[in-house]
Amino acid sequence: MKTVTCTAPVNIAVIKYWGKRDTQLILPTNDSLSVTLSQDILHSKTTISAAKEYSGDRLWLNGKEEDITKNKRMHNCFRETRAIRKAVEDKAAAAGQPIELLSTYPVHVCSENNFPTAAGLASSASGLAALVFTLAKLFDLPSDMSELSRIARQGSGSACRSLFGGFVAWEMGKEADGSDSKAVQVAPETHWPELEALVCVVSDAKKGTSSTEGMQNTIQTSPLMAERLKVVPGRMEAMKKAILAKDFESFGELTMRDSNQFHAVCLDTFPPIFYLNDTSRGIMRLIHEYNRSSPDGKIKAAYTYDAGPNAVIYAPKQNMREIIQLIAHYFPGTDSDYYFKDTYGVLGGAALGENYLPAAHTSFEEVIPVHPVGSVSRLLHTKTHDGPRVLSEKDSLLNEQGLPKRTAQV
């Protein structure tokens, strides 16, 4: 038996991927660009064990066994990584130095997210990235990360970006076989350490329209999508320049404009797709008011929304304390300990609660109502961080028999 455990991070796009030109190979209609968030706050953990004695491939997701034969995308990842491993085995045999035939062994896969699944927080991206990275370590594959990203892309499009830390571009490519559709790192996590993010969990419920279904409906029915595809290339270049220059003013405006356009395209889909709710729109209004209050007129924070109602607010580190306090005032939580854990000490011991409002922002109350308690259930303060990590044996999700240590609570 050989067992490996790894984690992979969540990435949140600032230039969105929406729409496939090939649904089987998961080839996108445009380039996209994302920021990798810290695995200390959001991650998928995967343990994979391979053994000759196993009766067949088995899969457990968040403690519940799934029928692995029905998971077509996961099969893509198994097929590709096993094929590379077999080539390595064949080469070793031909050289008279045979190695263990791991490509022929059944595997047991156990994966867990430490955040809500299918709620618009990129769970499939981190989950499939963790799967491919763990398979690569299990099989001792020689592939570089961009090559692995091509495999992860066939499991979940955005997963290719979760194989890198920092700032990551997914190049759509032009080849019909998808060989040039892969992720590349624009800048490492060490490049812009001052950039941080606040995830506002508006809803952890499974979304009504899946990303896969939604984007294909958009491609088929939205005239506005064709206009978006003309705009994205210029935005990609402008975003790369903003990141490399650490220009938050440009980064923030591009991020909000692209998020707005993505959701406009969703509304232009027929029938329309509604990922945002009143709380989502309230957070957008708050961020615009906050930016409007800036003495020098510069953008101090930027929101973005993936296919769900949960907001991700990007901001320079020096603004994050104020932003957290503002969100806590207008979108108070029910349980302060669960609502926000000051992991990075950003508040410096200051109170967090509905009665706190910075004096400079009392005028906001004229245009933004205080929302009902629980409108935002949790705040997750995070930052730009690294790519997948290999963990130790003690972190394994499987026991010595290759079965989950924990099972789902019914």
Given for the second form:
2 protein chains.
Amino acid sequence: MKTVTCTAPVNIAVIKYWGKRDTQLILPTNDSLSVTLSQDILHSKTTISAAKEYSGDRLWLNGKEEDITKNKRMHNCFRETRAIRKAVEDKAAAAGQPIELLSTYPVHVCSENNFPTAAGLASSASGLAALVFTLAKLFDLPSDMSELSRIARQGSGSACRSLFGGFVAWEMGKEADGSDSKAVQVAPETHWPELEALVCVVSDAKKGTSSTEGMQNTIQTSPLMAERLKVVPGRMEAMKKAILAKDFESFGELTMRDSNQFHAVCLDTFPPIFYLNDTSRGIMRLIHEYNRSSPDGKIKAAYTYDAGPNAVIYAPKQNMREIIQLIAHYFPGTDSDYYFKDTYGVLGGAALGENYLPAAHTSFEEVIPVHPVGSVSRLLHTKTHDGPRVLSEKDSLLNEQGLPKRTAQV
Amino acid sequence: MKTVTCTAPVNIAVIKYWGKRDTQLILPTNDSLSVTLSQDILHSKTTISAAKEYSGDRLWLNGKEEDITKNKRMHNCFRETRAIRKAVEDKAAAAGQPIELLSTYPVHVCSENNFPTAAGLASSASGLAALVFTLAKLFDLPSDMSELSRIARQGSGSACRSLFGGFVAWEMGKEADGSDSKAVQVAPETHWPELEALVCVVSDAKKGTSSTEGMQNTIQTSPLMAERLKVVPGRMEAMKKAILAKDFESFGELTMRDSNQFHAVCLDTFPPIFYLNDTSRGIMRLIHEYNRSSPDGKIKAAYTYDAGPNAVIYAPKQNMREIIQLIAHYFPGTDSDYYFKDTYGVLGGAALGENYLPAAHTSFEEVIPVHPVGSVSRLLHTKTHDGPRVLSEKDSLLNEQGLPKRTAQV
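Switch from the form predicted alone to the form predicted in complex with another copy of the chain and print that structure.
So here's everything in the complex, that chain up top.
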């Protein structure tokens, strides 16, 4: 029996992926670019164990057993990684130095996110990245990360970007077989350590449209989407340049414009797709007011929204305290301990349950009412960080019998 | 002294006007098309009196005196209509048959809307149309309606469409002087009497972006706008065809798609412009669910939104009862009498304060929660109707001294 445990991070795109040119191979209609967030705050953790003795492949997701044969996306990742392992095994055997035939062993997979699904944060990117990375370690694959990213892409498109830390581009590629559609690192996390992120978890009663279904409806019905596809290449170049120059002004404006354009083509889809709600739009307004109030006229923060109402605010470290104060003032939480739990006490001991907002910023109330308590339920303060990590044996999610140590509390 | 009183209707575009190529002359970047709603429900009423004895031009809007010299849009309309009158006067004098020199008399203008400004319904279109039409009657101008529409356009772009009843196109024109940018009637109100409209007045605490400012920001900053300008000509042709064929299926889908695209380019503007709120989007969702439930798969209702959160639902008369039931169920009002006041008792005597929704439609609750009471404050049930009307002397808003009969209750 061989067992490996790894974690993979969440990534939040600043140039959005929306639309596939091949739904089977998951080949996108445009390049995209994301920032990898720290696994200390948000991650997917996966343990995979391979053993000749297992009766078959089994899967536990967040403590609940699921039918692995029904998970087509995972199946793609198993097929691809097992094929590479098989080639290595065959080669070793041919050379007269056979290795363990791991590619033929059944596996047990146990995976969980350290953030509640209820938070509405996309977990498929980190989840599939953790799966592929763990499989690569389990099978001791020779492949480099970009090679692995092509496999992760077939599990969940944006998962390919979670295989790197820092700033990551997913190059759409041109080949019909997807061989050139892969992730590359634009800059490592050490390049721009001042860049931080604040995830604002926005409450929403309504079920959103799944992104898999939504993006294909956009491709088929939105007349504006064709123009977006012409706009993205220029934005990709400008975004890479902004990152390499650590130019927050350009980075922030491009990030907001691209988020807005993604939601615009969703609205131009028929029937229309909505992910932003009144709270999301209130946070957008707040960030624009905050930027307008900037003494030197420079952008101080930038929002972005994926296929859901949660805001992710990117900002230089020096502005983060003010931003947390602002959000806490205009979008107060119901439970201060929970609300501020992952803000590292950035507001100091007096933070919880008080109003710290500098007077200059309460004037925004003319355009942004203080929202109902609980519209934002939680803040997660984080930053750019590294790619997938290999954990030690003691962190395994499976016990010595290859069964989950913990199961879901029903 | 000569006094004339007229009313002009509200029009709601189904192909939206958004963007000027000339902000002085108010020349649009695309054609637009609207439906004129009945003045029995919504109108602007204007009395204008001209008298040699007046000391100067005066203006009362909704009972409050305003400085007429500061109203540039109105000034354009005075200048243009007085110039035509002057030409007529000069010609008559040259022919030895002089007429009253009304173009030289000061005027008193008194105008009011029969709908509360708080309702958030655009009043500039009906207001400026009433002004220009009343001036034309006062000055006994020889001009036809399309000629007058060019003048009204310079008061408020969409006012040009309120000079006709029924279905009205505003042709953007090509000339730099705006001489070919005018409204024309596509079909009179008698053409499709089954087409009705339901205005849902949506409560909103937030002040929206003015459309004058907003549309120029879109032209300057939205990359997607260029594509919209390519899309509109085809939509105009398809919409005219749908109207002439009384094809609600095509009319409805085009109406919804164009409303969504207008709001999409607003979102693609930087900073973004939002007019739709959670209630607006809830109504959109409801209409899509309602259409999805249609037994023959045909569209039963279509929404459209101008620069604000209010929904206007177009539908064939036969569906209106069901639509009012649906809206009343999912978006209940606080005051039944007020809420249903202008629905002509279409639900019957038992309507007020009860739940009439057919069981088949309560299943939408899975995707559309019943919204908080008061999210929609009022329904106005109306239909396609005629253009501006000349009223009798007894309807004058000015008394014999040329002063308002009523003044605002402060």
